[in-house]
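Here's a solo chain for you in structure tokens, the form predicted alone.
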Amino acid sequence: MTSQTDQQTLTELVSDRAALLKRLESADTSPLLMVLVHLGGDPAWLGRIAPHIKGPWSFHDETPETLKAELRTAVADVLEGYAASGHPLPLTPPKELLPAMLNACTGQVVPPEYYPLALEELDLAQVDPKTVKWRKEPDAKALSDFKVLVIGAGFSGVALGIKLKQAGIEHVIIEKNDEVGGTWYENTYPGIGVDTANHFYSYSFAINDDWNHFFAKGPEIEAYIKRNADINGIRENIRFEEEVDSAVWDETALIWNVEIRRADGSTYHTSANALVSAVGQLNRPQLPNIEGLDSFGGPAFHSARWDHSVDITGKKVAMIGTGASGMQIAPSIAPVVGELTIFQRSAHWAMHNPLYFEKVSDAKKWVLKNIPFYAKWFRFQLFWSSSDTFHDKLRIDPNWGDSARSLNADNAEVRKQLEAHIAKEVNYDPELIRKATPDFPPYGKRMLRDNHWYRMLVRPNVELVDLGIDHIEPGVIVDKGGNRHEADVIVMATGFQARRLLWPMNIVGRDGATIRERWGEDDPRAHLGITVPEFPNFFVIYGPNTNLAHGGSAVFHSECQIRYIMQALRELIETGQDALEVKPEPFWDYQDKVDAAHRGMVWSHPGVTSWYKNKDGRVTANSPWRLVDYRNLTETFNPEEYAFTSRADVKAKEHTA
């Protein structure tokens, strides 16, 4: 708030001192103890209130009213002041605060190598720290003739789009959809929502005060990347309704031929300098190989193709599957349809959150739009209860007891809490609580939020079949126990081909070598997550090893992705260099490091069976790091890991063969 308009807004906000303390009383203390001393309020407070902050969520907080009234008066006392003295508003907290700011914020210890994340996070930088800027001016012609092709305008290609536009990045984005959105805008089943609390689970640049829910539904997510795009004026680079059948490397030209087809199945070519895939790997459904599906007869479809022709009302509804789609279908359905029965090849874990259901209240929209920096301190919170916090609890100890149940004390007490919470949601119920229970320990695959699953399973209406599928007959599915179990739709939350990242896309890089041959059916495998070798100038957001199945948000892996792009793409531009591979020895001193940290993981546990891992039990799919660890792996392109090529080297070649 440094401008004449902002000063003025701050004028407005402490008119009535009364009113504002009113409004005051919605916001949760960690936060609001933060906007505090930010602005410069006496320290001492973080002495006073942080032993009540007993953690990161706001239902951790034990503060006396007596003392959060207090507060409440300090903060208002602070704004009145710079109201009156007309002084801006300090961007960056007191440095040598920082430290017991973040404990006091989170409940928790912070330690120092979280700081620069936090201001990132915080956004409390004049630029945007994840904002790549021209080191010097480029060559107009040699900016205008770059290009960038971006494949899937989702969560990541809108946000690369926006960060290609602020450089003044020629681009266009190729969407096979009518709409931007990506996963959120395809997948419109019954209860579809984020299992990360979205004032996190969003654009670092692009903090939203206006959430409905701590845990937004799919439409409110898409309504939110929509909202961006148009912002931004991303639409006008976005081709709707084409898909990317090939691209093939040109070794002469240095660039990427694409072929792309249109809905009605004609197709164009076109060239780019750079080629970025942000399809992401949950793109393509994967339909489960059951004998006699074909031969149903009635409606059957998958979770991510939801056929809302279909009226499911008093219908016998068949689902198979369990994971977080079906998490979320069941109990949505459950209430709606006559019968539900559920088929379930493995159990999962579903951790309770009391926000998970709570909206968002007008007064504290209020509060996060109003008071200086509190959306900002109020994201922190939620990215530290919702990331790192939890990362040694996934570690295998060798040495632990019980290693089938549990990875080391911690993973055991973790356990234990959610074998509660089943027992308690299912009644009791022992053979409930059999069927219910994984036989994996915790994280093995990602923690889940109980969408009041275990609950609605002691609907009369639902039962609960872990026997598996033998076949399907007209109307009716016969498990392997011999029931038969009649149905008059089939709703298959089957997950999708994550293992066959890319495809059917077929990528064909320098000397031939395709991304299918080099990968196969189910190891893909790049530098970071983003580059491989062999397929020049060729960015993957959301690639190998890069899933986040312990927490956080892929939103800010993402975004730590799209800026080590920009930072290649700048090292492009501003060099005169044509082309860039990353080399050899560093791509495969990091897949021995991710491997190695792998084998220290619960998704390397022999009891643990997911889409993570490829037939070798290699894990593919996630990254073993945290997120302070992804984000300082990178934060800075590293040139000496790549091999650089420019044309005129090309020609010269030629010439002297």
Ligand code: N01
The other form holds:
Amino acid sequence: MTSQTDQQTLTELVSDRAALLKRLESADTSPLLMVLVHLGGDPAWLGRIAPHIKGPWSFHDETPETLKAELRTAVADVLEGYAASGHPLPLTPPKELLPAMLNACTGQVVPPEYYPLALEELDLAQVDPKTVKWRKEPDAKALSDFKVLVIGAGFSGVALGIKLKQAGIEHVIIEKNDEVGGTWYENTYPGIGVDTANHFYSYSFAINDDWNHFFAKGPEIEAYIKRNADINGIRENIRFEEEVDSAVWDETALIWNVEIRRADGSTYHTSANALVSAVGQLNRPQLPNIEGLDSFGGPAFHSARWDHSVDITGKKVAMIGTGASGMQIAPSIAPVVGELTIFQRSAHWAMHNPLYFEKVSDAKKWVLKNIPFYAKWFRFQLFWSSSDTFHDKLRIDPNWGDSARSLNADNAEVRKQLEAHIAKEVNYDPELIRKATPDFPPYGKRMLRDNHWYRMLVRPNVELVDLGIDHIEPGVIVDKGGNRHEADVIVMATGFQARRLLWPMNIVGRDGATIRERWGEDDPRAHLGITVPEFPNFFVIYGPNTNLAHGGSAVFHSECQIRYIMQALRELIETGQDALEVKPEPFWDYQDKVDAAHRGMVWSHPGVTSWYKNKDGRVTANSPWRLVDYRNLTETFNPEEYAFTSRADVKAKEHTA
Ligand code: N01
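Output the form predicted in complex with the ligand next; the form predicted alone has already been displayed.
Up next: the whole complex, starting with the chain shown before.
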């Protein structure tokens, strides 16, 4: 239950007061307090409980049991009051209380610049504020003549499909797999899961109060995407097992001509007015270039192409790579395999979170489902817990003394806590501490969740090798120290070709410009991460400089991009223009701003090597912005930053020529 609770449901909810009070025992204090103040409007409760909420996670709550019991009673009272009076529940809390509520909800100070974002994320009035509405009834022909081709039916492609359908814009989604889900369909490695809390890592327009875990495993997320595709009838627009080979902009017709390859190798052509890439940055596996890999002889596969026909039980498994994927795989397979040898090129930081392994109890699910507004406040609390509060910890303080190990005082404090965690988890083994502790500041690479990685390292059947791989021979991996490690299976958790964004597609824009020429092998750039000069009516979701590495949720980011793209499409359809193209000035101005911002962030730190940077050291993958900044940057499509063309203009030009 969220907001538009009908009278009958409310009456049922309060019909057994004792049962309701019992059920409320499973509620977390912070969102329950928000429900009370929202519905009851009494700020005194904030004053009483807020001092006990020490931070945004439920485990930061130190409210005494007696006070919690009072809170539950008050919530029951207020719900009973509404049930008895027949008054509808207010959709929004008293406006003047919102700042104090947000602060109490998160146990921190939420600055005013976050209020619009908070209201949007909370969507208390249930109007889906990120959905783009027509400003005037679109001309029927203009609308029916306009077609969008979306590449990819993953988390973002499905969301865009939903928004296009709602707007009545004709579209087709080309998906290379035989199912929706993208990343969550392709990655099936043991332990696959998300490290952003799911009640936030999900569509803002499809809040799910049924997650089984606070950090769900892959199949549950895949099922969520499928469910949303089904509920919204998205499948009928998807062409499965087809891949876009090339897309060429027709400068006369002002359309994209797209060549598509079917699974059987045959091809066909189609056209679209607008082209949207929803393939993301992490779609094409990066295989390591190691001498002799081809001669290994046994099964060797990438983490995103897990070969389930290979039984690893009791086998000698070698895993290369210790990033987000490796960190989930190794602890999941270590108890099953005979020996696990992990080849680590660099150690990664991983943070402990007490909720990481916790299941959402049925009792908690009941609260999420049935207590009005609770799920929304819970989502906002998680947004805050996982997002911009970390950003300052990633900024380089030019006067900081210990600059090789940390960036600033906050960052140093994080490092201290992480080091203490590692030491405890590896039983204070000095050799393991040395190997497992990164030599760069925290957040230099994605901060991982400790998936029992460190305690896995002390298992007798696990060896962590940090000498680097020299070469591979049949059945053996030889490290740079000359040590020979026998292996039956190699797992390559070696990441993706993020810098070669959109590869292997051939995208050809105006005047024959190709994306590969413009971006090279490793320098993708786009205005707001979305649009590219010389490539009219072309949009990228999860494009250059939009990867989130300080916190937040990729879903949040893609929703910002989708809103912007939908506004751009609206601009075309409503104004009768046929093409839009970002002007060079705003594009380059944005590039300069991104680069300048990155110079002060951890990813530019000289001690950090990662796929975030290209060979020239420019950070191409990550967003330097806080979520609130990016939301504000993309909130409103600015037509002044774009050049518009119509077919009539083209004809007139041809005529003149
Ligand atoms: O890939 P990675 P990933 N020889 O690039 C090493 C998302 N994700 O698949 O650190 C030896 O992070 C490489 O070493 P180094 C998330 O956005 C999310 O793990 O470069 N080693 C590194 O250790 C993430 O950021 C989730 O020195 C080689 C590892 O391989 C992104 O996907 C789960 C090597 C690659 O790590 C990518 O994560 C999974 C070589 N030749 C993924 N080449 C969750 O939400 C590379 N490495 C939980």
